[in-house]
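Presented below, as structure tokens, is a lone chain in the form predicted alone.
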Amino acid sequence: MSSIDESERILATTSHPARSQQERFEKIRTLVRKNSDEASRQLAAEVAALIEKRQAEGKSYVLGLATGSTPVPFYRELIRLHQEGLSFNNVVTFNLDEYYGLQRDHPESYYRFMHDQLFDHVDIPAEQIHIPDGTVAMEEVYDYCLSYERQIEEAGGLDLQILGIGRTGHIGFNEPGSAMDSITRMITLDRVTRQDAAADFMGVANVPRSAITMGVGTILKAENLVLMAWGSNKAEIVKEASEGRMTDRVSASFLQTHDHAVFLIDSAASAHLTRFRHPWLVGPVSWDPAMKNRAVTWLSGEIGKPILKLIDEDYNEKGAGELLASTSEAAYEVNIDSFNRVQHTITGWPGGKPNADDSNRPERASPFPKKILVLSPEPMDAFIGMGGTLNRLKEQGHQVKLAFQTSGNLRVADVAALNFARVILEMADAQSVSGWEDQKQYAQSIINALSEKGEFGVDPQLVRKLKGLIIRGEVRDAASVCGLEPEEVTFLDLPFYEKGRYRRFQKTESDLAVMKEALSETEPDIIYITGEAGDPSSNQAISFQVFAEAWEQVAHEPWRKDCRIWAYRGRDGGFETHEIEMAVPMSPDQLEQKVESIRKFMSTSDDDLSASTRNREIAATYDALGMAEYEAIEAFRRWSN
């Protein structure tokens, strides 16, 4: 690594290397990488380049290591690196938290995590490895959090500390209220991290409501801390951490005081750092037609008028007076070009307007009528996205196919396989006549599984099939309630799911074939498609990029040519009022319409039928920018490779 410059290096040998005028808002040194593979190949191979060295001075390497799906990535890294020789028998561990009440074995105890993600897999020897015990008694709980804390000294600090964020802002456990100089400790978690651990533990009430956790302040005792971060969805906290006042509220905002801190950050967690999202804000730009879209969309919601109102003082007063001045242009000009770009991407008609004019519209009118392929990686994505464009492409008489990429079988509840099996013993005492002797096994032999493996054991997989169907079941009501009849709906149940879990899933060259499959038999002329900003461990970023290699893979056919693909979002947060390219408005029927059919799902949660929020709140965004006012508005742009 030492050809790499040093502001590029991630494990920097100065404090507070040099930065650029762009990064002058960020109060915390913030790498930028393309996706996570890349970043967590350059952070693995400095950080083997270190153990190697203290491996030649007879030392030890103190590692800190968190769980979860972010750091994932850069584990799957040093196992790779060391199946080509390097070895870790020099390396002593320490891990931020675990979940308390766990036993070691339980599938989502962080013990078990960390072996089967990093430990069982390279030579680390077993008495190097420190993780909290989550199953101490309470009273000797807080004994035990400071013996944790002397295991560190003794071992002679923390050389390096990885992290990831959550929602709240939280590095470990340590939620909102957490001390900059508190150690490690038992907490309570904060309910939005129970809610964002609900699908690993089939709903939110059996995920535990405590936690030990190292504290903020043992943390920033690391010599090097690396704070990792995937996915749109975790922008906007990347930014108030990085970028705002460092309070309690905000853990991760404590690494701003710590010399060799690093934010490490994919293109998609970058998206609300001020040099990323108003970049004329830091420097100059190019000021081609998207950018001055962008600054015109931005300047309009951040004084509050519509954009055929802006004047040249506005443009002046908030820092965008550049683009006036760049391009020798006055407000009223600059104004009218994006009102125009904004109202145009406005359309009743997602699939095209037959037989009209199409040089504004986003969609091309021919060929009439499509064939249209939607993509939703778990059932419900596709309903929480697009249910109300669902409707609108069907009913203007579109070749619509509905294609599920996954079962959903793991967000189904053990009560709802219960209820099932238990439907049919009752059925089967009910009648007079023979012949439920069948049913009544396959009943019970599903009533025993559940019982078995108990409230957070693996389901089986005669468990997850029975799922699977009761899923299936509630996505033909849902897509019945959009006007989508069964035939037009089908399950790609792509392996990498049904053998997986969440947090540890791995897509085979088997989940290509699948969908290579399914692009070819379509042969659509129009794909739409979520998960490319999602975190890169989630169902919906692995089922995203099993359909982009796929696509590369039907790139000789000659349909692919005239084939557009839109993305759209479902759980990973909305796009940028610039970044929209269809704006397909909805009616206050259609869209209490698309919230019925997300009520269809029993494992329906309130950030799910929070969508219809959303979509209200892009359309009150349009009408603030000087649209026509419309009850709710779902939001598309353009993907290519």
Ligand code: GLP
Second form
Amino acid sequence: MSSIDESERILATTSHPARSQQERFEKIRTLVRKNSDEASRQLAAEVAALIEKRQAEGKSYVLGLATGSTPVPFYRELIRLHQEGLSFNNVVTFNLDEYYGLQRDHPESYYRFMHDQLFDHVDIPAEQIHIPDGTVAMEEVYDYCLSYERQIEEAGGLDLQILGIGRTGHIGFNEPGSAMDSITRMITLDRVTRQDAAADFMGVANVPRSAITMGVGTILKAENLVLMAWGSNKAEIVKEASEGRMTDRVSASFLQTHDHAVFLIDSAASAHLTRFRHPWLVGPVSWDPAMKNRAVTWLSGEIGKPILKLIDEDYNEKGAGELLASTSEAAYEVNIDSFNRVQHTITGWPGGKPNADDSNRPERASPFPKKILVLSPEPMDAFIGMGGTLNRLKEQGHQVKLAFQTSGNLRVADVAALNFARVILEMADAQSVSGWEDQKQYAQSIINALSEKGEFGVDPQLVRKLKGLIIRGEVRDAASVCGLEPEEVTFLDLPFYEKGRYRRFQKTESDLAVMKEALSETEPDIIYITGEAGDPSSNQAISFQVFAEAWEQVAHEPWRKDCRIWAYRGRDGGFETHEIEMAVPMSPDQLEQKVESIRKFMSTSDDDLSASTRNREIAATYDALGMAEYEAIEAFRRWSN
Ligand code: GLP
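To complete the pair, please output the form predicted in complex with the named molecule; the form predicted alone was given just before.
Shown next: the complete complex, the earlier chain at its head.
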């Protein structure tokens, strides 16, 4: 690691290098890497060097560890380094937290998680591993927590604590309200936190209500702190923790007091930091049309005036005066340019308008009709992200193919499979049906499998297959609300999903093969995708990566050079106004129809239904910029690699 530039080093050696003007809004040193793999590789290499240095001195290295999907690539990298010879025999670990009430062998216990993801693959002695015990009797929890603190001290204190960040801004499980000097203790989990864990536990009702966590004070005592965050879902909270006021509402903001705390994030998670979101506020920028448009749409929102009403003073007041000064344009000219740009994103013809002048339209007029491939990672994503647009594409005569990348069977509740099996048994018992021995046996084996695996166990193939069929029915129903026929819907059933569980998916070559075939077979003129900015461990992001790799591999196929790719946002956070390159308006009826399609899924949550709120918000934003007033808008952005 000696070749690395000191300012790029993650872990402090002595004191941290000075920050640039651009970073002056950030109260915590922040390193941005292209993606989680690159960041994790660097961190693992630095940690490995420190472990080995201590080995040479005959000393131990005390590492504080975190769970969640965020540190997984880091653990993967440590395992790889171990396979190359790095030993963990002098490493002592302390985990941040554990759900209260979960047995160690529960599939979602952090004990199990840490063994699956790291400990079982390296040579760390079992007695050097410490994870809070979620099974301690209630009356003993207090003393137990004090002893956990003591053990950390006796080990010599934490050399490094690895952290993720929850949507509430928590580190460990230090939910809003956690004091800066709090120590290891029992805590009640926030509603948002439980919701975020709902998929892991197959439903929010199954998520434990409390946990044991190291306190903020415990964490701050570590010599070095590295908080990692990946994906656009973390962008808002990263900014709040780093640039906001230090507050117990966001426990990660307490890292502002620590001399050796670093945020190590990917570019999607960095997007809301001032230096990236409003770069003109931190230094000179090159005012190309895209940058101007970005500043103007932002300014309009800040001042609360439509674009065409902005005057020179407004630019100055909000720190964007440099735009006018350096381009020597009057506000009026800049406003008009930006207004037209936004105006031209609006189209009722998402597949292009045949026989029309398309010089200012987001999509080309020809060919017509177009072959359009809509990719949806899980069954609900396409309906959430572009249900209205799907309907329009179909109505406007295009050849639409809606392809579900994964089966989505993890979204189907046990009770749905159980009910299905019971119906078969009841039908078989009914007078009218005879000779259903095989069917009865099948139904019984489903019922047995469900009871054997228990509430949180992994579904055996038989059950997953049935759940997959159940969700297929819901999908066809939802697609028909959007005007699609069953033959326009296909299921790719990517293998990675069938083998995995949420946060534990791993793609393989066979995923790529399936995706490639789907592309080559369709030869689309337009592809709609999502997941490009998602949490890298999510189903959406992995499905996207599989697509992106397959896209590379079909580079030589002739249809590809004329194929355009539009990204939509399903469950991931939406686009910023300046990022939108196509805005498809929806009437109140169309919006209603979209909501109806989302409701077709038994697993639909309030969060899923709030897609309509987001579509209304985009329309309201466009309205405020001075565009026509629509009920709702679905937004898209061109993707190219
Ligand atoms: C849980 C853990 C945290 C973790 C957070 C974020 O709440 N207790 O330590 O940082 O989840 O999880 P993820 O990394 O999966 O986004």
